[in-house]
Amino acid sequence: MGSYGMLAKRAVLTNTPVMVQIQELIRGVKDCVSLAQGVVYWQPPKQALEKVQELVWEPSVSRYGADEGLPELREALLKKLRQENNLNKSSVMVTAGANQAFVNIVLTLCDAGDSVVMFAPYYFNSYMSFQMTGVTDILVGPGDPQTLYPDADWLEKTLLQTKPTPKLVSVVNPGNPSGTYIPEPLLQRISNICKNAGCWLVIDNTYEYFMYDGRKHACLEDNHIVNIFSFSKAYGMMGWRVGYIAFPSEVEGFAAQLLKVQDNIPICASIISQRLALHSLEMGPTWVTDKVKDLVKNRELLLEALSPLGKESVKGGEGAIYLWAKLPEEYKDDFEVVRWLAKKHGVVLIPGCSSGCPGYVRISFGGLVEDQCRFASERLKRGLEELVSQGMVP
């Protein structure tokens, strides 16, 4: 029994998830900043957390809830989605993280050996949750080479010639690992040859709250869109696994598919961490705005730091909480590059490999104050420089 061979094949050629490789490799390096994982470095709402503290006794929170979420979560961000995303009928499951809000998805609307597209540079636990289910056919699509804005013309066309037509379409925007946001009319654009094409949508927004230089975050709702929102960048809530589904409240059989998958994953998510997320939205957008604004600094510290590697190389950071760069051409063995910063200089990147993309690398702004920050860029810059120059000395 103990054989590999008797290990299941959907498991077994799953990816290994990047950030366990990258906590492996902080473990092993004495001394060194990360600028790897995609978390903020607040808190919850101090309010917020005070509330919840008070709620440890209380018996409901040690049973089950409802499958959905509880019904006063649920409510609250029915009103949310109705004001701040302009999304009037959809309705609304809690998970245990955005996540598990995505595997729920890939559960409920694809069968093995479904086609689906995706576009690089690709969230690699997206990526992997199709393996883990057995939609291995997975197309990939090419980004704008200036924007890294998902190439239209090619899903188009694609849609149009796959047969069986693929059953869903997923992007993240703002983008994991990009950072790069898909403005409005081409998110739209998108949106039309999906419906076009009969296939869902799947948009993580994730970061609908990470926006600089004056953007503004916009929603698309329609019967075959799904819209993925989280709780754990916004509110800090991490560690706490709150997110939700928005999907189409007209699409007859989809709540109660859903339901079944929910049930056999988490049951609900957890109680206390839902009465959280729920006194955290009292708090309003503007407590996630303005903490936000302050890693604008963050953002131009390792713009600095990416310098080495020249202004084109570097892209995104117009949302979420990511640049994404291109190392020389010699170094096409990005994770390598990955280890010798590590290693040599004491900061941690993400391999672009894992997102589809060998020689890149995702660099992450958000986990850190800014003198915390201009400390990493610091390592990251004389790093960047001695790899331009001399190469990964030893």
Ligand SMILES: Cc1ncc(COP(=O)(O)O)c(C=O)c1O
Second form
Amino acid sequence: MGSYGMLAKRAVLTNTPVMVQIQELIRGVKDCVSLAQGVVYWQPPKQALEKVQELVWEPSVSRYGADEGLPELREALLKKLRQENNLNKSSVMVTAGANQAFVNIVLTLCDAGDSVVMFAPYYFNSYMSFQMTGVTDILVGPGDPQTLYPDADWLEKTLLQTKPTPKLVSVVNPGNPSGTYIPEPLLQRISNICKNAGCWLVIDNTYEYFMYDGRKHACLEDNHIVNIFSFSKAYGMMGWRVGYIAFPSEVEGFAAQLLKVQDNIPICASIISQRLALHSLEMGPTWVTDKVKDLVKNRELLLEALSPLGKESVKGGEGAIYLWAKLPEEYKDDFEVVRWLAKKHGVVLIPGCSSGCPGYVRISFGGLVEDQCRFASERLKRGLEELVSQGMVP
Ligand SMILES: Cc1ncc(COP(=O)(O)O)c(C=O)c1O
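I have the form predicted alone already, so could you send the form predicted in complex with this ligand?
The complete assembly is shown below, putting the previous chain first.
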């Protein structure tokens, strides 16, 4: 019944989710290990899980909750935002993960036809959120070739020259898929440029705790800034679907418009998940940072595995859970290389084309315990050595 032509252009013209394509690839290959999905290997804190185990019989868990989130969770989050992120004037809304938070923000701040700005390599889901809401004029700015930091000079010029002025600039800090962080002075400069242009700045802080080698994550607060956070990676809560938005309390109407969107998508984030988030938060940030410390070994193993590509070709790993690598010049079709690595060498990566950068791959170092990661690294190294020396031998 029906035809392709009857489906909404907003859906049809939106990119296919890369993770769905990768899951399909994994299903089709016997015995492969994944360095693809952006996940962590740990589960939520044991004490927190034990507490929610008791909750399934509580009637409130099966009812709807407040759209903006459980009051006790929001209170705990406001305290966390003040103490850890130096965000003192923000309001908070709990969402079903950071991806839903992003869609809420796009629907609240952008109209179909608006232009927006992202930086390459960009987070594929944010790109899709724009596409599917009719915000199809997506200006993709360059990252510095050495550091992958967003190019603030390009941003300044672009916001000045583009008429009407782009509505929103989106950055991820630290970055997915780049694995780099945005130093605070640069983030402040980007913020000033947005403010002067009358443009929103949306900062996705999903990996706020995932900083390495003594680097510190910092947030900014102002009336043109929206911050997004997630429980998924920090507390190993990917499947529980909890994130939150910190938005400026002083902007008239913001909360009211945001609530309209929320009430029509999840109504509220799952109540039991919010309770788990609250108990996880009670463990304090060191519960998370202790886990994150262990990822350094995985990063080392994978850096070694990527060595056949040459030192200059490998970036990232300063933050988040990603390394970002350039394939040899002749391999512009990165998806082909990803398929070959999966089928021939049993190891799966994410192709850079899904983030606007063909010829690159993203490698996640969060999802495997050290022994599994060592095993995956050996496969990857063997595959890359073959790629470099002999090409994609069937
Ligand atoms: C930058 C970024 N934002 C958002 C998400 C989605 O997080 P959530 O599970 O909270 O929706 C991810 C997950 O990979 C991410 O990397």
